[in-house]
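As structure tokens, one chain now follows by itself in the form predicted alone.
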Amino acid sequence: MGYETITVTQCTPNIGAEIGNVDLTKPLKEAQVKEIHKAVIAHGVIFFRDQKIDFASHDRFVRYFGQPHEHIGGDYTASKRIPNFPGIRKQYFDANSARVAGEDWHSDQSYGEIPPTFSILYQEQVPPNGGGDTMFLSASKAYEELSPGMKAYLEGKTATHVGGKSFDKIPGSRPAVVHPVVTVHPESGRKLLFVNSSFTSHINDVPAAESEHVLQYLYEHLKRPHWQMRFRWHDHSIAMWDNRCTQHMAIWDYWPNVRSGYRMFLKGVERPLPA
């Protein structure tokens, strides 16, 4: 799989990948989006580095792939929205913060009907001595992974999604919406794992009981670091991920220090297919 535009430089065997020979402080050609494009489909997500964007170039990266998404579920205290950039949200955690946002293993807004489809996460300071990195997975590699019989038993199987308990203090901005457990990659072909530990609340149709336990049993699975990355960011760093086949997490390892950055979405044009 060849670039003529860029380079690209896989991070591990299942997920991730640097991409350099670019400027996305600069308008890009066509044939630089669609390798950009082609590479995020491949590995899942992408890393970009020295990347010293403003809200305008973070704003028309986002837009040569699609449409913004705005958040889901208001503002509140760690996500802040910028004025007249509506998709975008500024992250900022330091000495005051009580908690970061994304501290368990999450696909982003996945109560959404419609989640988005790409994030695109610009760190424009992060904290010394390599504190706050963020790990990911893939989603599509463990499904591949687990046995026939519970590929079958999961096959047709929906389960509930609703939003996290960071909204639980917004008024009606608790969403709940139902999708397949396992779901095909629209662009990849690939099945995948949907459900994660931050949103999803049971599968459906089932005994209780029988949800727990399968649901931990595929979070303990997910968790597997053979299909894991840990992304270590520098000032001025971009992470773009896939949230159709990707989980990532937040590491909170760098209290009191700043962490701050500004986060978009690419907004999702259908929901989770079922596989």
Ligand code: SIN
The other form holds:
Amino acid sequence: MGYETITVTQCTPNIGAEIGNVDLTKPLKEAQVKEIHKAVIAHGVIFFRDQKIDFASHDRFVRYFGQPHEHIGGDYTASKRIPNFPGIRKQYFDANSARVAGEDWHSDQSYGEIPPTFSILYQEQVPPNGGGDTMFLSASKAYEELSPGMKAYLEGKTATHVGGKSFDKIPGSRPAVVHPVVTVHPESGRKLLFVNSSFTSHINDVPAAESEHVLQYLYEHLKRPHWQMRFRWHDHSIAMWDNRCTQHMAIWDYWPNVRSGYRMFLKGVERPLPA
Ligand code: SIN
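Here we have the form predicted alone; I need the corresponding form predicted in complex with the ligand.
And the full complex, kicking off with our chain again.
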């Protein structure tokens, strides 16, 4: 389980690791890419410090793992495409922001038929006195800690996921898709809970009240501190997370300060697999 080309320092027993001995402003060696991939599969989310990347380096890093995925849905004030790099979005929040991206728990674009596998977020500027942390949770560990009775109840169930507020400008345009409630990660083989409070509207084929109560229970269970962590950004930090087995939430506690960065997604290759 060792690493030869990078250093990997776990943040918590169940989620997160900080990666060292790598310079993402320069092309990487194949062995480094393999070990970074191994680390993100093992820990769900990995972090890099002091990486002053430009758009080309960001794009190059993503392409080591597959193809960029273009965001489903339009621009909004705080999250916009940039010229020449269709996979990069600028996430800029300041005193004039009405909202910030990702303020409730979610996995990115779970309302897509094939959601993005990884997200790679680079922060260029973070608030001067702290704030703007991102929370992450392990949906695999959360699943593993459910009771046998709850696991049996969830087996074979599906849920509907619906696109978020960024679709409101175009009435009727919110995408909706059905995914299994429990999926299996195609690379780690671990089962996980694939429902989130931002985009999952209901569990299918059960009464509405039952769906609501079960989802509430699962959301509370998912966000237990035992399998979550909080990442404190610095200028030029990067986080790379696996949307197939983690959820995250951005904390907007820094108004009126500026938090500004760039995010890319990695295109998924298959629908979430039923467990
Ligand atoms: C997101 O949910 O896409 C943004 C996360 C963050 O800004 O910390």
